[in-house]
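Presented below, as C-alpha cells, is a lone chain in the form predicted alone.
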Amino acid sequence: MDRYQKFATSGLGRRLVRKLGLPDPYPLRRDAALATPVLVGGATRLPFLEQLLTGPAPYGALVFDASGIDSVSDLRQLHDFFHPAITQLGPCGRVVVIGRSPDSVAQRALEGFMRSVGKELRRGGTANLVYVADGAEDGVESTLRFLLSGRSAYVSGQVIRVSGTGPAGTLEGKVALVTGASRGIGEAIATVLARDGAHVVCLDVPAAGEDLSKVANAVGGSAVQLDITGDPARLTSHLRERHGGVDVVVHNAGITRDKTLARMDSGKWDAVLEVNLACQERVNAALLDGDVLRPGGRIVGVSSIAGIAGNYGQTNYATSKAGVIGMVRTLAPVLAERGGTINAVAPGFIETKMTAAVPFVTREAGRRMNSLSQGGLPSDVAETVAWFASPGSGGVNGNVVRVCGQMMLGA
C-alpha cells in the first residue's frame, strides 16, 4: 500500500503537498476511453487524427503533428502551439508529438522537447513522441489509441517508432504464451491478454503449479508446468500439438540473485543469465526454426529499467535485461520478414509483493523518482504488452518502451 499517496490525496495532505512542494502522486486514470476533447495542431497528415473528438478547453489531450518540421527555425511551431494550450490540459491529460524520422537535426530535437514537457506536467499527465515512417501513416492508429487512453497511464517520456502497417482486428481466437504467469506482472499480462480475446497458455515452474492453475482457470486459459531453462522442444511440441502453434509469446519469467559484483559467486551470475536471457534465445530460435510462431506473430520481452540505467548490486540482472533489449534489436528484422514483430517493455518501480519487501527508504525513492511521483501497477505493464500484441500494432517493431512514469534515470 502506498500510504503517502493516500495521505497526499486527503484534504490535509493536499494542502501540505502544495504548501511544501512535496511529491504529488495524482490518482491515475486507467480506463480504455480516449482522453477528450483533443486539440490537434501541426501538419495533421495522419487519417486517425481526423477521427478525434475535438472541443473547447479544458483539453483531454494535445496532439501536435511535427512531421512538417524541417529546420531549427521550424521548431518555433512547438512553442506557438503548446504555450497557450498547456495550462488548459485537464487531469491525466495526454501530450503526443508526432514526428517523421529522427535522422535530422530538427526531428531529433523533438525528443528533448517531449521529455521536458513530460516532467512539467501535473495531475497525472503524460507526454510521448511517435516517429511515423513515410508510408506508415495508416499503421499508427493502434499506437495513438493506446497513448491517448488511460491504458498508458504509467507510460511517459517515451519515443515510439512506427515503421509499417498492420491488419485491423483483435486477439480473439489467438493463442498467447505467457511465461512466469503464476503471479505479479505475469498474472496481470495473462489477465489482460485473455480480456482481449486470446487463449492464454500460462507457463511457470512446477513449484508454482497451484498458483499457476488458479491463474489459468481465472482467465479461461491452460496451464503448463515447465522449467523453461531445459530443452525448448517440449514447449514447442506442446504448442504445436495442443494449439497448432502460437501467435503471441511474452517472455516474462525472470529471477534475481542480488549481490555486489565482488560478493557474487558464479552460480548467482549463471542462474540469472540463464533464466532471464539464454533460455529466451533458445525458445525464440525453436519457435522460429520450427515455424511454431505463426506468420504475423508477436514476441514481447520483459526488460527492466535496470537494463537501461544499471542498478547497485544487480550486475547480473542488469546484464540480462540489457541483453533482452539486444535481442529485440537483433530479431526485429528477422520477425519483419515473417510479418511479425518483437518489442520489449522495461518496467520501472511496479507495486508487487517483491517491491513491497524492499526497505522503506529504497521503496519510497523508487516510487517518487519519476514524473508521476508514484509506483506503477502490474496492469500498466500488461496493457503495454497488450498494445504490442495487438494485430493493429504490426508497424511497431524493434521498440523498447519504459513503463516507469518517466523515471528520472536513463533516457
Ligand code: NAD
Given for the second form:
Amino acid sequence: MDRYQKFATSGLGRRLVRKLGLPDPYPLRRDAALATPVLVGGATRLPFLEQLLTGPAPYGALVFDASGIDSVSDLRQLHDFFHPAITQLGPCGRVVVIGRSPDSVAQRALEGFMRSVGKELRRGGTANLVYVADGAEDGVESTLRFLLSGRSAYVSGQVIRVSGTGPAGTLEGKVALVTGASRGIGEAIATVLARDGAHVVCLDVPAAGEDLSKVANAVGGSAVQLDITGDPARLTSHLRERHGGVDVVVHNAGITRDKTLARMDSGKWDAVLEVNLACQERVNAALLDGDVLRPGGRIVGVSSIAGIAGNYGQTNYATSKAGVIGMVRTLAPVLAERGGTINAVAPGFIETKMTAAVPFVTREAGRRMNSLSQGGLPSDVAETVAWFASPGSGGVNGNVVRVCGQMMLGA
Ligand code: NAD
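Same protein, different condition: the form predicted alone was shown, now please give the form predicted together with the ligand.
Whole complex next, starting from this chain.
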C-alpha cells in the first residue's frame, strides 16, 4: 500500500475521502478464487456460464451475455439488467459483458457501456468486455476465470477478443523464456509462470547476473546471461540444445532513455528502438524460422500505455511500444497457423524501481489517474501474461490488454 492509500483506508482518512470526493484506492483482492455469487443475465450461449455459482445479493460478479443484442433498441437490455443489480455488487466486484463481434452498431456500442461502468464502479470493482466469436464458445473459460478472479485486479475497461478454443491443462512440462527476468515485472512473470508449472528460462544482461541467478533459483528455473540485442542464433541454439525448444516467450526486457525530441540524440533513439522492438522482431523470426517455438507456442509482448497514448519526453519509447502492438497484429495470423498465439500486455503505472524513481508529483498523478486510484503491482502484469500463456487461452490471439486500472490516458 502506498502512503496515501494507507491514509485513505484509515478511519479519519475514509471520512475525508468520502466528504471531499478524493481518490479512493480500495485495497484490491488478488487471489485466484472466482468472485461469487455471480448474477448472470442475457440469452446465454456459453456453457461455462451455467457452471458458475449463483446466489442472492450481494453479488461478487455481474455477467451479462449480450451476444443476442443486434439492434439499438436491444441495448435497453443492458439498462434493465444492470440498473437494479449494480448497487448490489460487493467489494472488488466484477462486471463482465459478453459480445459476439464489434462489427455491428449495437455490438460496438457495448464498449462505451462497459467503459463507463468501469469508471463508475467503486471499492476495487472492474468491468471488461469479451467478444466471443461464433464457434469459440468453448474457448472462453480461461478468460472468464481470469476476469472473475482476483488475478485480474488491475485489468479494467478492456476489450478482449476470443476467436477460437484451446486445450485444457496447465503449463506443466512447458518451457517459458522470460527476458529481463532479474527484477521488476520480469521477475514477477518468471515467478507466476513457474507457479503455473513451467520451467522458466530467465534471461538478462550479464551485468544483472547475480540477481538473475537468485530469481532463477527461486523459481526452480535456469538462468541465461545474454544481451538480447546480440545474435538471436545464440539464444535459439541454447533453447534447442538445452530444452528441445520453447513453448512460451515473453519479451519483457525494455529500457527508457527519456528526453524531449528536440534534445534527444540519435544514440538514445537507437538504443530504445533496438532493445524494445528491433531485437524482438529478430528473435521472433529466428524462433519461427527454426521451429524453435514449438507448435501451439505463445509469444507475449510487453507494450505500454505510452505506446497507446504517447508520453512527454518518450518519443523513442512510445514509438517502440506502439511497434510492439504492430508486432502483435502482424504476427497473429502467422502464429494462428501454427496453433499458437501472440498477444501483448500494456502496463500503466506499475509500482517498480523504475516508477519509484519518477518525481513525486508525476508519480502521484500516475498512481491516481485511473479508475482504481492506485498503482498496479508487477504481479498484476504477470497474471495477465500467465492467462495469455495458459493452454486454455489458445483462442485468445492478437489482443493487446492494458493492465492499467483503466487509466484516463489513451483510448
Ligand atoms: P526494469 O528496468 O526494472 O527491468 C527491465 C529488465 O530488462 C532489467 O532487468 C534489464 O537488465 C533488462 N534488460 C534491459 N536491456 C536488456 C537487454 N538488452 N538484454 C537483456 N535484458 C535487458 O523494468 P520494469 O519496470 O520491470 O519493466 C519491464 C517491462 O515493462 C519493460 O518492457 C517496460 O518498458 C514495461 N513497462 C513497465 C511499466 C512500469 O510501470 N514499470 C509500465 C509500462 C511498461
